[in-house]
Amino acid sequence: MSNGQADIGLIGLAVMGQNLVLNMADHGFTVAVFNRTVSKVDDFLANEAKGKSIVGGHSIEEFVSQLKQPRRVMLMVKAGKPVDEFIEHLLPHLGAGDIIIDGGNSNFQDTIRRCAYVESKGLQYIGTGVSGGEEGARNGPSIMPGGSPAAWPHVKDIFQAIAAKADGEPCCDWVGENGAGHYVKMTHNGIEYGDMQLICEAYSLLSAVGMTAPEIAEVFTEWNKGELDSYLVQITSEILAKLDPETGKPIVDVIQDTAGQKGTGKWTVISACDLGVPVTIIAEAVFARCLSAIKSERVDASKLLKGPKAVFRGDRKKFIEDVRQALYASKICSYAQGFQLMRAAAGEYKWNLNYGGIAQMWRGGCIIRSQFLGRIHDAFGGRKKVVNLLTVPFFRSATRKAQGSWRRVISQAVKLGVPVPGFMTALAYYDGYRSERLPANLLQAQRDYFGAHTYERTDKPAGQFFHTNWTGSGGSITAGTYTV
């Protein structure tokens, strides 16, 4: 093949990178590849890429020379310093209008910075979330691109061709300026943390009432036929049914209960704190992983700290249905929080986010793909503004229907001594959001008492602040305040 005929180039031939390249080739695109360890290029061309419309470069210069103009280069390298290093390696070999694409899990703030930097050099930049893991990358991921708007028409056909499809529509569309794509991917991962934690709590509760892993697998298989139909519920049923070849036990029973994390859930919570948005379910999911990690402390504490010795004596079939309803209602709250976070971020960073489009992007290919997201897509369709998904008629009806079950499950968990932080904080959020008046009036009085932080009054216009001299000796000087 002559130089300059590749439609797109990709740097980084780890699992995700290789599978994206093969996916692109399957859809009729010619792809150039490069890897820092150059031997990987030859290995890939000789094996997985053999006979496909894939070419390799043994240097950045050779790699870039194989690309059509405007040259499109996608980085699938480790987030952080490697991305900045490759940008610097590429810039001398690229020209005006060429496009650098970061497909890794980069922090959105880094993407905002990189977008401005690359644009200052006369090039265009895209930071895109890619979700779906190895299988998604090969057969159709969810792709969430943002960055330089002028770059989108030049990658749209490629991205939408290789993306997953839901009802015939690609799970990929333009998200917004600079860091918007990576922000939406970060929020996706935060919601994923919440979904996984809630599912784990359902499993823990069913285990606590005496059910075995294979029995719980059957429950999840049944749940996956209804409102909870999703990738995570499906794989949970498969995981619980799997036996360990060494011991013959359910493999889940021999896996150590210490969870890892890569940081995107933490980033979501940090951003939510910066923006003043209560993503309590994601936060609890992050902290539940942190708690799981201190295994030795928990083992010691289990010998010292006592809890209830209650035994479940209710109707197991009814309890299973209650857990299903509690999981569904908690999931609704989790997504409501995630979409509120994106709405706040859009205001802060001046992004014009299409929330129905985001729900469509998440309907296929990604880890949180589910039937449920179709309802969210519909909720935003035809509505100029959805303040909170909980107020949309469909979700309002669903949470109302689930409330009895939700509260019974949490009460039963407390009696059994089973920790369900996700279920609990979801209900607390629901009850807090529906409360016309919260005890923050007392909190403001406390702040004013010890710090002269002032307060607003119910009988005065909003925006007027008052201070009480609580002790008679504090004077009239007031302090500044931070309002979320």
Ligand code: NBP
Contents of the next structure:
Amino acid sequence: MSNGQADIGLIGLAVMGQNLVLNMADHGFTVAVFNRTVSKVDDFLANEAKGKSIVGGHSIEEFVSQLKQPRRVMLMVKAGKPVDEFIEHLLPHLGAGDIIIDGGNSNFQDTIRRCAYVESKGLQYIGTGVSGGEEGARNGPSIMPGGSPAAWPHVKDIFQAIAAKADGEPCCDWVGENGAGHYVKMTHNGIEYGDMQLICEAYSLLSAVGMTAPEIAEVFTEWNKGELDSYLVQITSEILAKLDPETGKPIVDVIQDTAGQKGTGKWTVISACDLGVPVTIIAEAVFARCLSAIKSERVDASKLLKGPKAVFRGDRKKFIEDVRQALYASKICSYAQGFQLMRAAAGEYKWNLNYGGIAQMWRGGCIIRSQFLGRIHDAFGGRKKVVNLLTVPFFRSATRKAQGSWRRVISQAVKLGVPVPGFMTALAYYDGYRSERLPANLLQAQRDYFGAHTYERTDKPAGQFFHTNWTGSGGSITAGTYTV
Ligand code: NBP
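Given the form predicted on its own above, what does the protein look like in the form predicted together with the named molecule?
Complete assembly follows, chain above in first position.
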């Protein structure tokens, strides 16, 4: 192949990069590749890429010379410093209008900074979320691009061709300016943490009433046929059914109960705190992983701290249905919180997010893909303004139907001493969100008592602030108002 013919270049030949390149080649695009460890370029060309429309460079210069103009260079490298380093290596070899795309799990704040920097050099920048892991990258991921709007028409055909499809529509569309794509991907990952935690709590409750992993696998298989139909429920049933070839036991029973995390859930919660949005289910999911990680402390504490002696004596079949409803209602709350978070971020960072479009992007290819996202897509149809998904008729009726079960499950968990932080915080959010009056009146009084922070009154217009001289000795001086 002659130089300058590749439609796109990709740097970073690890699991995601290689599979994306093969996916692009399958869709008729010519792809140039490069990697820090250059020997991986030759290995790839000689093996997986053999006979396909894929070329390789042994230096950045050679790689760039293989690209059509405007040059499109996608980075699929480890998030963080490697992205900044590659941008610096690339800039001297690229020109006005060329496009640098970061497809890794970068922090959206880094993407905002990099987008401004690359644009200041006369180039275009895209920060895009890519979800679906190895399998998604190969056969159709969910792709969430944001950055320089003028770059989108130049990558749209490639991205939409390689993306997953749901009802024939690509799970990829333009998200918004600068860090919007990576923000939406971060929120996706946060929601993924929530979904996984809620599923684990359902499994934990069913185990606590005496069910074995293969029995619970069957329950998940059934659940996957209804409202909970999703990739994560499907793989959960497969995981629970799998036996360990060494011991013959269910493999989940021999896997250590300490969870890892790479940080996108934590970023979601940090952003939620910054924006003042209660994403309590994702927060509990992050903290549940933290609690799981202190295994040796838990082992010691298990010998010291006693729980209830209760055993389950109810109807197991009814309980299984109650758990299903509790899982469904909690999941609705988690997505309601996630979309509230994106709405607040859109206001803060001036992004014009299309929430129905985001639900569509998540319907296929990614880890949280589900039938349920189709309902969310419909709820936002035609860019309908939705303050909170909980108030949409479909979800209102679903939570109303589920709440008896939800409350019974949590009561049972408390009686049995089974931790279900996700279910509990979801219900607390539901009850809090539907409360016309919360005990924050007392909280404001406390703040005013010790810090003269003032309060508003129910019988006076909002925006007027009052202070009480609670002890008779504090005087009428008030503290400056601050938020958070
Ligand atoms: P990794 O995140 O493991 O990154 C490997 C690539 O980064 C290799 O090309 C490696 O080059 C390069 N690299 C590293 Br490591 N340090 C570097 C440095 N200091 N300078 C330059 N290059 C460096 O690969 P991955 O799992 O394919 O993920 C790629 C991106 O996609 C990441 O941001 C990841 O978070 C994101 N992502 C991953 C998944 C997944 O399921 N794995 C899913 C969705 C998104 P080398 O070959 O020379 O070491």
